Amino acid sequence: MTQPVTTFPLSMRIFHWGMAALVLSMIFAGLAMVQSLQTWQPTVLALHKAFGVVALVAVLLRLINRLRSRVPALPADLPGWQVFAAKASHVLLYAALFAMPISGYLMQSAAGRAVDVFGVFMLPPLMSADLVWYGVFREMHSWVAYALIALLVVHIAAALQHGLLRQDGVLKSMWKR
């Protein structure tokens, strides 16, 4: 008989915390860029685009890793609505993590711009420049960013609730072995 899993595999913990750092950095950079016309803005924008490609690849690999891994069960005494909320929020987090870089790339494509990935290669635009589509994808990128921020706040609050109030091992399962 197989033993129950009590912690997430190391690969999942690395993806989780690495992407947490990447996503939070990207959000702060994105918020700073739209508020500033300083001389550093073009450099941060170029890095934001390149790391957006990294984020898309990382979330794809993370999802594959998640689908192939055994993970700890939620606590048996967790109310049904919280089980539903946990599962739904994870699905929404993955959706937002995919939608952010895709909408950013589509926005750049609609502007007729290629995306330079650290000078190693270029992602060509997928369409001719189109101001209407640029506006649509820019709005989409913004709204997905707001949704992602809200989901991250809920995710962090739930993790803290499990770690500090319930002390049921959920937070520890992603923190350490």
Contents of the next structure:
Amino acid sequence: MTQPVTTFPLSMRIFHWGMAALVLSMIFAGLAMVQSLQTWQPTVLALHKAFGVVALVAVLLRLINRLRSRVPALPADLPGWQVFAAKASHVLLYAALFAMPISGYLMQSAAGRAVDVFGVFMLPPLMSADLVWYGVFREMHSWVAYALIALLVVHIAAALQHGLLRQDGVLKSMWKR
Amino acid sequence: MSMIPRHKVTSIAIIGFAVIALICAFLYAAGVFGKKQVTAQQFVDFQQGENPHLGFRRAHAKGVCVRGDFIATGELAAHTRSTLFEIGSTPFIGRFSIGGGNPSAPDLESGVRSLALSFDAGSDQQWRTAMNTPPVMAVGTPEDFYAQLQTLMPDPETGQRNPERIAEFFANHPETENFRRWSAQYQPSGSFSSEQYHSINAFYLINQQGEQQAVRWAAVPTVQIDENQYADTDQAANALALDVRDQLEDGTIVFDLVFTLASSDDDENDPTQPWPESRQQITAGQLVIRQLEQDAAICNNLNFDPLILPRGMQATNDPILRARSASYAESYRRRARETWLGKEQQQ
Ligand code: HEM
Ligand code: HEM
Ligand code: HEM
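The form predicted together with its partner chain is what I want next, because the block you gave corresponds to the form predicted alone; please supply it.
Every chain and every other molecule in the complex is listed next, the one we just looked at coming first.
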């Protein structure tokens, strides 16, 4: 029999912390840029879209990698509702990580705009400009962002709780070997 | 109740502090604690006023949608990688409009007339431009523009503009002089087709060698029409739109698209300063408007964001230009949402 693993494989940890930095930056950039009239706004917006495409590719690879990896079990003494909450929140996190860039791309598509990815290539719009669809995807991009923010607050609070209060190895499992 | 051990109290405090700090960071970025500078939302709130016209643009709400072809001369091609300017023809969607957020405002009373264009020759050759009749802005930053619009607002009590405040604003903003000089001599013509529409903001053209050249452009009319035949009729409110319809019934409306090249003496980031007449001008081609687009949705679907530029063109650092994208997006978001939810007003 193979030994049960106690930590996430390196590949998953790289995906986790790389995407954590990317996604948090995307959220802060997004919230600030939709309001700003300052000269940096168009520059940050262009980066937001390009890195958003990177985030879509990253979450896809991450999910594939996850399905092929062995992941540590949650502590045996964890109450059932917390096990459920942990699993459900991870599923929702993945869903939001897909929905964010997809709604972003669909929003730009419904505006009839191509997405410039670092000047290297262009993603063409998937439809001709349509005001109603723009409305749907534009609002979706905001609402999913708010849901993602709420999930992340709970996620980070839970992770710290595992690390500092329960000291049950869950935080370490994503942190070190 | 049993005591919570001390190390746990510390941990709970750390977690609580971290969570509150995180929430505050999100709220701060979202502007909940206020923003120092005027935001896109404040700007658009101001433009739409107390009673927004749901489903309509918050600026230039009233317009007519048209279609045509851009016939490029090829003369600009050496200055830009954009293929739109190589000899040939590209279809476009256009929109004539008047300034202001009222979709049923009387055509002939607006101080500003506009032409917006959208070209789509493939993903990296999309170009949208929104042009106005004045050749320059009165002021050079979004903050000053916001202050200017507020100064020009009629007093809610008297319904009158306050001439003293206006005089004071202009005195404090000497950069408004070029705009005021233009305003003083400007005579609106009888037709959308006989106005000259300016990019106002400058942009860079990027050529095959990667060199950049600052430019402004204008749609220059090819006809002169002083009188509008609807001006003194009961259809005067839609005089400009009806005139466009009439002209397109059996003909075309043609503009020259003329680019002006900056010299090193010109500040491309300052939209308040005209460039001298002596600067090199290149006629990139002709804008041939062929038909009225009956389906207004074709134009309403579009946001004529002036930062949708083809490869081969780039934005300058002009603070006004860079403020436009976010405000247009906010207006576009509002009217899209209202249209989606079926809240749009009938005109
Ligand atoms: C910055 C503070 C963060 C901490 C301390 C943290 C901590 C952790 C820990 C300890 C786990 C493992 C949970 C388990 O054993 O099942 C985990 C999983 C996860 N985290 Fe985070 N995280 C943080 C930020 C983020 C961010 C910003 C994202 C979103 C991009 C994110 C997305 C995820 C996902 C999707 C999982 C599930 C991984 C899987 O099972 O495939 N985390 N996190
Ligand atoms: C992980 C991926 C992404 C995250 C977390 C994210 C997050 C955000 C957030 C928080 C906002 C501000 C929303 C608001 O305050 O209403 C925003 C706005 C925006 N996002 Fe994203 N985004 C992502 C991907 C993308 C992608 C892939 C695109 C396009 C290709 C995109 C395009 C935009 C645009 C254009 C806006 C501004 C909309 C406007 O000005 O009205 N985003 N994003
Ligand atoms: C900071 C300065 C400016 C702000 C905040 C601003 C704001 C706006 C807004 C909110 C819209 C409505 C967008 C939509 O819903 O699609 C709009 C439309 C328009 N703007 Fe501006 N604008 C600014 C400067 C300019 C300048 C300098 C020009 C001319 C060169 C211009 C020309 C136009 C035109 C022609 C339209 C109508 C486009 C159409 O037909 O859809 N604007 N503007």
